[in-house]
Every structure is written in structure tokens, then in C-alpha cells.
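What follows is one chain in C-alpha cells, specifically the form predicted alone.
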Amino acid sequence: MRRKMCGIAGYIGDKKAPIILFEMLKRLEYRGYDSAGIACISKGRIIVSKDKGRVDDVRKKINFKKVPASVGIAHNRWATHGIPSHENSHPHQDCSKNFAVVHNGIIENYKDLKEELLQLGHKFRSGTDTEVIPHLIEEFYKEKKNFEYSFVNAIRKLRGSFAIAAISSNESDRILVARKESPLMIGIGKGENFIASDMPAIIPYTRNVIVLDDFDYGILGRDSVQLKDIQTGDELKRDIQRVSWGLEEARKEGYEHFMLKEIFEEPDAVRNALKGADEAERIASKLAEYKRIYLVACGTASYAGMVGRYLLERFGISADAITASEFRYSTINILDEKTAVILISQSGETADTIASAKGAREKGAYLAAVVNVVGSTLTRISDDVIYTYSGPEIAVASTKAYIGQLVSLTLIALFLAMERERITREYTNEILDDLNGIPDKIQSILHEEREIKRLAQRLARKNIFFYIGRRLGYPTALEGALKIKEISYVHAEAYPAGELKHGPLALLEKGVPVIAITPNDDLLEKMESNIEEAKARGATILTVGESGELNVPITDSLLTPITYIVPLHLLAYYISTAKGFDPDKPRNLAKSVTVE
């Protein structure tokens, strides 16, 4: 199953809906930015304004004075079905244009539904799966002139994943919403209510939110929110959560880009993740009961999982780190009740990671999650959760959340090793003391920002990079290479340093940058030999180490993944900006990937 990453917004109240909706979309643009649109109810009819392009471009095409509306829904799109175009942009409408729908997810049976609707005389304007939804609502509305009845029965015919919001010109005093496997939340205001895919869209208006669960649907009025079960129709009660962070945390605060701001928040990411020490110790006491441990994640989070694996192996504890997209189709078959799975995700909404969690649960495995976003899907599936408390991460390329994941996994590894009597309490306390000093060490690296920027400007014309490392340095190399690929669009590969002679050396020639992760540990001499191999082919060597071109403070070897990645984050950022790219919104990528 594939799930798309898009942003949904909605407003009902007494203010100007178009203005609020576009402000909400702007804060959700990291979720998708190939098209945008809004649908508002004005003078008894639905007015849709949409097009391909970013939010600001679409917004300029609308004259708000001609759209007096206080109810509406909106959407940012990241394309899966149908190319970016005006026709494929959301919102979508039915034939009568009495209904409008925005949708995040994938309707797996849309082709069958579309064929049925075509036979009933419906006409389609787009190549999207979403468009079947308003036509289904229209068809059920013919049976019984009731918006809620039509909406619920349409939803019940869908297979796949969805977060949906819909409005009707026939019942203009409400917005209907539904969720299955795609994030959706309701913001509770005074005389007004909001819907959104993520917190940044809501917090300028209210701190009180309800996070919908799978198979929830809701009826929003100006002064009311009613929740029901899609399958049974029974009324539901969901807790209202108070969001602790404010809008200023989701703004750039004077930094040129969110990514740079978030890199400079990495010291705080360490401090915040350390708040989870008690929870890490509790989870470790449970993990000690299991013979097999898997760390499962995607992308950047998978490299954090690799660090977790190396740490556990360092203490003589067997563990494996597997990419979620492979785990769910292979390793899942050997799981049982003697297995523990640690799932890692910034958003808690990553499709492959969630699917892995669900499959592991069916096999009886114990699930522990390392997650940043409170109330996300993964936190509700897992038996236990350790939050990284990294705060909102807006840039598509993850930085501070990765740091938080590393700290959380280090805590789990330490407490598990102590639980299994592989290390002493005294040694654990020594490492914990060192961990408490890591924020200051990261800060000292950030103080070298100008030097790293100058180095990046010299490297900006290079089109191929190699990153090498051993043991704990290898996942750091992988993460460094991924960052430069994501935001600078250059070819970058990471290898275990010992593998250079098994193929990659053939690609090295004069001037090719080789970035070597060189912690001062028992493998340093071997790393130096690998560096000499690359030098002999004319490569330009840049070392990350205590006396490297990318300098880092003296750090216990266990904790080097946390400090050694920081200059590589900065290097990737400044190479991207030197090339004139926007590092916050890399092409073809989106945040919290909910796509298989």
C-alpha cells in the first residue's frame, strides 16, 4: 500500500476563511508543495480556487474580497496519482458541485469505484484517486438528503488510507472529517474550530487539539465538535490535548532557513531527549526479557537504528537494524512473542514503519517506539514510547530529530546493558555524565559555522562525494551522504571504510572529495590506512575528528555519532545554499514520508 504526503486544513467560524486557510497551508507546505487549493462556502455555493504551484503562487490568483466566506477546507498536494496540474489539485468536487473534498492518503479501490460511478453517469475531471469521494457522496445524497449520511456511507466504501475533510453547499454550517491511517487533528477554539494534518497549522489559533484515531469521523460546527465511529456510528469521546510549544518554535527566528535553525537547535535536542531517561530505563527493563531485538526505521531514522545496533553489540547484546520497507516483507516472517522491535520515526506516521509495527504486533512481538510527535499513529500502536521531545521539525531533511533519536537509543542501550549486567551502574553514570556535556560540545562545533561555510563554498562545484567510516562511524557516514544528496542533488555514497578496496576505489580520481569519519578509538589506525588508499588515487580528503578539517571536541567513542554528524549537517546545508537551492524543500521529497 502506498500513502501520499499532503497537507489538509479547514476552518469554520466567523472570520474570513480564505485568509485563515492560506495561512494554515503555508505552515503545512513542508508536507507537499506541487499544488494548493481551497474550497469555501460563499452565498450558498462552493467556490474552489486551486492550481499547481506553491501556496503563495496560488494565493496571488485569488481576490479575497470576492469570497466572503467563513467556512472552508484547503489542501497542499504531493503528487502520487496524476501529475501536478490544475485538474489534479485539491479540492475535488462532484458533478453537481454541491460537495467539495480534500484528501490525504491512497484509495486502493478507486478504479473499481470510478468504473461504477462512470456507469451511473458521473463525469470525472482529474486523474486522481480522490475524486471518487465527492462523487460517492453525491450518489448517496440522492438516496437521503443528508450530508452526514452520504459522507459516512461514501467513506465505508473506501479501501486504503485516508484523512478526509468535506463541505456541502446544502449544509453550510458544518465540516465533516474522517481518518484512517493518515494524520488528522481538530483544533478547538471559541466560536470557531480548525482541522489540520499537523500542529503548526493550528497553534497560531488554539493550543487545544483532538487527535483523531483510525475510523473516527467528526462533525465540526462553529461551537461544537462531535466524534463518531465510522463503522458503528457510535458516539466517541476523545481527550483534548494541550499543545505545549508555541508558534515561535515553528518559525525561522531570524535564520535564513528552517534547516539551519534546526541544526542550531541540536544542543537543545540532546537536552530534551535526556528528559526521557526514566522512560528509557523502564523500556530497557522490558527489553531485557527478549532474546532478539530489531531496530526498524526508514531514511535518516534507520541510521539512528544502526547506531543503536552497534551500541548494543558493543555491550555484547545481539541486535539487528533493518530498513522498515524490507523488514515488513521479509524479517516479519520470523517474529514471535520472544522478539522485541524498536521502531524509530520522527513523525510517527511513516508508512513502512507503521506497517512493520502492525505486522510485528500480529506476531506477538513487544513494540517500543522512539518518536518525536506526540499522539502520532506509531505511539498508539506501540506498547511503550520514548519521546525525543525535539520540537517541531519543519525542514524536510531531518537534523535535530536525528540527534534526539541517537540520544534516546543511547539511553536504551546503556540501561539494557546494565540490566543484563554487561556494564556497571558506575560506568553507566559516567557515560550519562558525558551525555550531559554533549550540548556544550555541539555548541562549540556550531561556533565553527563560518569555517564550515567557507569549506562548503569550495566544494559546491563537486558532483560526487564519498563518505567512509567504521563501526559507529559508518552510520554517521551514511547520514552525512544522505543529507548532501537530499538537499544538494549531488551523487554521494557512504561505505564502510574497509570496503573501499572492494570496488569504490575504481571511482576515485584527482579532486574527488572523500569525507572520513575518524574518531580517536581503537580503529583509528585502520581508518588512517583507508585514507591513504584514497589519497593514493588523488582524492581530496576531509576528516571529521579531533584534529580534522571538520573539527569536533574530544568525545567518548560511544557518543561520537551524536557530535560527529553535526559538522556534516552544516556542510550539507551550506553546499546546498552555495548552489542556490532551497534546503527546506528539496525536490521530489516531502516530510514524514507516508509513501511506500
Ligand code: F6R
Contents of the next structure:
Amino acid sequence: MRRKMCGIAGYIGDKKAPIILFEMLKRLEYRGYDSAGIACISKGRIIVSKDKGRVDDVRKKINFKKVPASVGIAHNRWATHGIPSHENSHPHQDCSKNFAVVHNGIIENYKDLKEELLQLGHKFRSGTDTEVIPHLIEEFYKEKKNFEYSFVNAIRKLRGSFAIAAISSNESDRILVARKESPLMIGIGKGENFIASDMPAIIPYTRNVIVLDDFDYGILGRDSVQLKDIQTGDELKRDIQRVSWGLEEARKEGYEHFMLKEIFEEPDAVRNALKGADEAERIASKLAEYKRIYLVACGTASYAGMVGRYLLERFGISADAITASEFRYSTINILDEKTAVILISQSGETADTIASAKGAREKGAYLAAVVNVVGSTLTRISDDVIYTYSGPEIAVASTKAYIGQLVSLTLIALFLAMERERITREYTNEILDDLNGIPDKIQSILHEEREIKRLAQRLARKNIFFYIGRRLGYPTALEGALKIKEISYVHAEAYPAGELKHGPLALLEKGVPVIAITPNDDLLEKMESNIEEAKARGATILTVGESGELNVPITDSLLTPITYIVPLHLLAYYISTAKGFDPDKPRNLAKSVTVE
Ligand code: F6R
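Previous: the form predicted alone; requested now: the form predicted in complex with fructose -6-phosphate (F6R):
Let us now look at the entire complex, which starts with that chain.
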């Protein structure tokens, strides 16, 4: 089942809603940029302005003076059900146009609901699953002229996942919201309230936030927020969290792209993740009780999981790293209460990772999560959480969060190995000292930016890349290759260096770049022979190493994944910009993959 990952926003107060809503959408654009739209209540009527395209393009088409409104909802879309088009853009409305709805998620039973509604005479304008919601609300409104009653009864008919916001021209003093499995939060202001899928949209206006739980619905007025349970209708109390992220952190601060800014924040990502040391120690003491450990994640985070596995194996602790989309359907079958699962996710909202966590929970496994986004879904369903504290990551391609994940997992591996008496306290302290020195080492790699940029400009014409590494160098090769694929649209393959001879060597010919991860360890000689094999086929070799073309400072071999990836992040960034692409918004991809 494919899921939409979109951004939703809402405002109720006394300011100009359309302006605020577009500002909020801009900060949610990483969640989808196929279309944008707003619905505001102006002089007792709902006015919808929407279209396909990016937020800025849609905003340009609107004459704000014509929409004097202080209540509204907004949406940007990452298309799945239905092509990007005006009709499929949110907000969606019912037949009477008295209601407007925005939605993130998927309504699994929308076909049945649509069929029922068509038989009742409703007319549909889009190919989306979402459009059933306003029509359902309209239908219930006929029973009892009450917006909340109609909204909650409509929501109760939905199967699937949703974060929903709705307005009604009949009751223009409120926005109704509901959540199940898609993120939604409320920002509490003075005489005004906000809703959004993610913090960056809210923090410019208020730091006081309530994160909705699954099956919560809410009624927002200008001065009030009431929360209730969708199933029982009972009133709920939820804590107001004070968010410490500043808006500056969510802005580019003079960098050309968020991705570049975030790569330059990698030294801080190490410092910040080290703040989780106590939590890592606590988690490690629990992990020590478990026979089997799995590290489960998607994409870049799954490569961090692989590093975790290699580190644990180095210490003689058995562990497996499995991609969440496979884990949830296969490995899950062999889980029991003697299993521990470490889930890794920047967003904490990735569908497959969350499904893996839920499945593992049902089997009685212990769940520890390594997460960046505070209060995200994964943090709520795990037994323990270690935050990476990397700050908001806006670029679609993960960089600094990956570094944070590596540090958190290194801490966990060290403390677990100590707990299991595989290493001594002295040795652990030595490595912790080295870890404290990593930010400066990364900084010195970042100083080579210009050389890396020049190299990238030379490589920008190549359309195939190979990345090879062994052991801890292998996940680095995978991450380097993924990064270049996703933002430069070139074919890049990563292999364990020992695998070259088993097939991929046939693809090597004159000038094909082979990027070799060559830490100065006991496998260096083996890497050198693999490099010779590639050279003999005419490949252009670029090594990442202590005296490589991509230079990294001397580092304890356990920590090389943290430093060796940095030049590869920069290389991918500069190849993308040399080709004229926008690395922050790669085609076909979105930041929060609530997609299966
Ligand atoms: C690649 C990238 C993705 C994410 C993956 C998991 O640069 O960013 O591969 O790593 O979608 O996302 P999170 O970490 O949010 O679970």
C-alpha cells in the first residue's frame, strides 16, 4: 500500500490566515512539493486557492487582498493517488462547499466509501482518497446540524492512516483535527492557535506544542484547544511541550542549500549525539539481557544500523542489521521476548520502521529507538529512546542525522560490550576520548571543501560510479553511493570490495570512477589488491583514506565510519550542484517516508 506523505497546516487567530498558511507550507515543503493549497473562511464562505506546483508558484497566483480571513487550513502534497493536478490538490470540499478538508495519510477503504456516497448522490471532483472525507462530513451534517458531530462520525468510518484538518463555513470559529498514524501537532499561541505536520512550521510563532496521539481529535478555537478520544468522545489531557529548537536552526543561515548547511553541522551532530551517553548506557544495560539483537531501519539509517552491527561483531556480540521493509515481513516471524530491536530513524515517522516496531512489540521484543525528531511516532512506541539531537534536518537527503545515528550506535555498542565484559572501562574511555576529538577531525575535512568541489566538477560528467569497502567501510560505501544516486541521478553501485570479482568487475572499463574506502587497518592490504584489480580494467580510482584523494585525518578504526562519510557527503552535494540540480529536493523523493 502506498502512502501519501504530505504537509498540513492550519491557523485560527486574528492575523491574516492566508499569509501565515503559506509561510507554514513553505517550511513543510520538504514533505511534498507536487501541489499546494489553502482554504480560508472569508465573510462566511470557504475560499479555496490551490494548484499543482511548488508553494511559491501557487502563492504567486493568489490575490491575498481578496481573502480577508483569519481561519484556514493548508496542504502540500506528494502525489500517490492521482496525478499532480489542480483537481487532486488539497483542500478538498463537499458538494455544498460548506466544508474543506486537508489530509495526510491514506484512506484504505475509500473506494467503498466513495461508492456509498455516489449512491447517495454525491459528486466527486478528484481522484483522491481524501475527497470522501468532506462528503462524509456533509452527509452526517444532514443528520444533526453540528460540525463536531459530523466530523467525528466521518472519521470513525475511515480505515487507514490520517492527519486531518477541517473547517466549516457554518461554524467559522473552529478548526477540527484528528490523527491516526500520521504526525500532527498543535501550536498554542496567545489568542491564536496553529496546527502542522511538523515543528518547523510552528516554531516561528510559538514554542508551546501539543503532539497529538493516535485516535485523538481536537477542536481549536482562537483561545481554546480541546482534545477528545475519537472512539469514545471522552475529553483528554495532553501535556504542552516547550520546544527548544530555534527558527534559525531551521533556516539556511546563508548556505546555498540546506544540505550544505547540514553537512557543515556534522561536527555539531557528533557533539550533540554525545549528550545521549547516559541514555546509551541505560539502553545498553537492558540490551545485555537479550540473546538476539536486530538493528532495523530504512535507507541511510539502515546503513547506520549496519555500522552498529559491525561494531557489535567487532566486540564479539552477535547482531543483525536488516532493512525495515524486509524485517517486518520476514524476520518478524522469528522474534520473541528474548529479542531486542534497535530502530533507527531521523524522522521517527518512517512507515516500515514503525510497522517493524509494532510487529516486534506484538512478539514481546524489547524496543530501543535512535531518533532525531522529539515526540515522533517511533519514540512513543519504543521502550527506550536515545535522541541524536541533530536539530531539524530539512534537506531530503540525510547527512548530519546519519552522523548522529553513528555516534549514538557507537555509544550503545561500547557500553554493551563493556556490560558483557568484552572490553574494559579503560578501553571504553579511550574510545570516548577519541569520539570527543571527532568534531575537530570532521571540521578539518570540511576545510577541504574547495578541493572536493573541484573534484566533483571533474566527476560531474560521469554517469556511473562504483563504491567499494570492507567491513566498516562497506556501509560507508553504501551511504556514499545512495547519496550520489538520490541527488545527482547517476547510477552508483556499492559493493563489499571482495565481491567485485564475483560479477561487477565486468562493468569496469576505462575512466569508470571507483571510490574505495581505505581505512588504515588490518584489511588495508586486501583493499589495495581490490583497487589494483579495478585499476587493471582502466577504472579511475579515488581513495578515501589517510592519504587518499579524499583525505581524512587519522582516526581509530572503530570511528572511521563517522569521518570517512563526510567527504562523500560533500562530493555528492557538489556533483549534484555541478549538474545544476537542487540537492535539497531530489525528484520523486520526500523527506518523511510514511510510504510503504
Ligand atoms: C537518504 C535518506 C533516506 C532516509 C530513509 C529513512 O538520504 O534520507 O534513505 O534515511 O528514508 O528515514 P528516517 O531516518 O527518517 O527513518
